[in-house]
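Encoded as structure tokens, the following chain is the form predicted alone, with no partner shown.
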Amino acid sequence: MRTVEKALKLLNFFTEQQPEHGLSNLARLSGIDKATVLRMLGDMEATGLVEQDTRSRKWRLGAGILRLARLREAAFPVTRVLTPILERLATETGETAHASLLSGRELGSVAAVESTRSNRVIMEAGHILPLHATASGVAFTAFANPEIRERALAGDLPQVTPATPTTRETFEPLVREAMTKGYALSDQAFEAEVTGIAAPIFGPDGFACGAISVATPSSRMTADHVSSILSALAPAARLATLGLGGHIPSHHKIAA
């Protein structure tokens, strides 16, 4: 892996649940020696991507991230487009709705609206969604550029839960099914007791660039609930695609 890619992948270890990391922990998580990690952090600190707390000596995301995010949103609005769509989807389904876009070789959560129910799925900001372990990932892979799809199918498929597909032989049938139905359903493959239903968001080239999904506690996922979610998800996915300047291929239909 190239040095720049290694350095930037360190940023993925910062999450809402763990916004700060010590040097030793980042080295452990990344599998890179401490001296190299420290050098990478120093380089990113110089550009504002990370910063170090002077008292705890822990590292966190820097203000440079906010600047870049604002520039990206101003030039290519995403949050402003997707949030109203997700708000309506969450209201219509009574469940948590979220959208993700391709970020490197995985999907990154870019917007979410949580259900108002006490028993609900909570979406962490900036969550990374593995392609093989989530409904969003399967839906994206099914309609992605063939080169991206093949790379996902042939790549490393780490186990997240007992239900996670970990081989091409178990992952590819899910992708093929999504291609036929127009959407993907993933039951507890990424998180126990959570079921997701997702449809692709298409880019200008007619290939998937992300996904829009509804996540619900598995205990509520009945056949009738699946049907009602799909009736709301289909128009939401269409609006998300068109709102982001994408093109929906004529062959894509969501079969409820």
Contents of the next structure:
There are 2 protein chains.
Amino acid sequence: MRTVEKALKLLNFFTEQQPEHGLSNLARLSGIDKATVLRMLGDMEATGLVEQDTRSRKWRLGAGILRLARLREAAFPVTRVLTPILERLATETGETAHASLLSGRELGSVAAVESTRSNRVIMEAGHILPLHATASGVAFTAFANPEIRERALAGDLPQVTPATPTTRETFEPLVREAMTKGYALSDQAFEAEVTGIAAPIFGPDGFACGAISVATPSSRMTADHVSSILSALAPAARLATLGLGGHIPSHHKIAA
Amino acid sequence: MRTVEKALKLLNFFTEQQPEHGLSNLARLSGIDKATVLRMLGDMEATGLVEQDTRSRKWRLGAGILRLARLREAAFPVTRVLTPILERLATETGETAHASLLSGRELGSVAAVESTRSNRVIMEAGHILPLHATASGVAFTAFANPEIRERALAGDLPQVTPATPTTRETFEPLVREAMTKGYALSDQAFEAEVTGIAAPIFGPDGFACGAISVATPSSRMTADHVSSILSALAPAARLATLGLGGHIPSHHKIAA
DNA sequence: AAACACTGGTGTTAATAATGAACCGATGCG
DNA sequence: CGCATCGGTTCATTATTAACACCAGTGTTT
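Please could you give me the other form, the form predicted in complex with another copy of the chain, since above is the form predicted alone?
Once more the chain from above appears, this time first in line as the rest of the complex follows.
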């Protein structure tokens, strides 16, 4: 089916730990024939989305991505707006803060500021956050366009950790709870020993377009800590929405 | 022909002045049928490369690009390395400095620092620099892999300004001169009233992978100014190459 | 209000472009 | 030396893509 989409999905195999891939490796990971993968890579190379190391023949993300990112930032300065907000959020909470935006059918992590504590959560750069397995995802889903929300609830929910909700019956209550509380808390559903607390970022249409989140080691998570994080998260989320030109629905409120 | 490449070429129509496009507009610009463009956009939306404004239905570059850019920066911190070098270059010369990297078959501008003078050259973010019409392009071509150089020389050379070389006979001498001098100077071949001076950035294989450049109003360009710029540009280019893990050919030298 | 020129988006069929198995030469390893 | 893997190429088959016409909605002009 749709070739373009299949080709672009190859980009998702590049991660911070695995920033380079050989041809056969990519073919194996994607389940696509080598010859096809090669052609796709060639096409993406022509536009700078990927590039090939001349010696090792391995492929990596290309410089064209940097160009496009600069272009987008020039028109919609997302990172510029979010980073100072995250910095303040990180210092106020003493924890790692990060922001993610809707990217396809998932959230893409676009900015993060790490806590300075020695025991802190490390955010891998440019991670993809599944909607059902992260606090950010649940907070986003709760306030997303109903059509997107329904698709998320109905989609299949791969297990990431033992605590990941994998059925609609376990996922939907989390979303409902987030809808009433205005934020989402997810305990070790994405990564062991990590608890996330997230609030939605709203777009101009009044629906969520992303999320802002604080991640802490689960061991540090107490009721007091949660409420102190929330009191920093709420204004941060508000600033993020306004800074990106979004619109906060009048009824929206973050409350434990 | 190759659908993936055609689809990705659509991304090049998004510029700093035109960051959003309607469907029909994109179809017109690209010469592709509306229905086809729509499917391509849909595929690219699924991976976050583009996104659609829900109200205006216009398309723009998507948040997925930011995610990918962060990922690439995490593995190969190009911008982080180049920006301070450009800052120093800009203050030392009092002119606008920028860097570009090979992206497909052209150079993509990935970082820029503007001069603080009131009469300065403004670099549009994320511009594509044709190899034949810019100082960066000539400097890059001169030291690129011979295969790439030949392709550049043999390709068609669209006229950008009256001073643009449009034939191999006019283009090749510029490249040859850059090969001996170690840098390239281009007067108003890309933009009227702007002169560029550029030096190559070398990759690990000893061939150019990009260029670093200083752009000045042509009115300010004198022999003295050129040599003062060169004395700042040479170490900057050297630092850029080393900072990116590149290898400077032993015989390479920048000399007027 | 009527005619017009746009817009974004949707089917349906002909033709084109993508596919994947087999194959090649090179490299690496026990 | 033999086996496995690598990146890459070729080519017949087929399934995907592309274009045409069409639809509904919007705003302008007459």
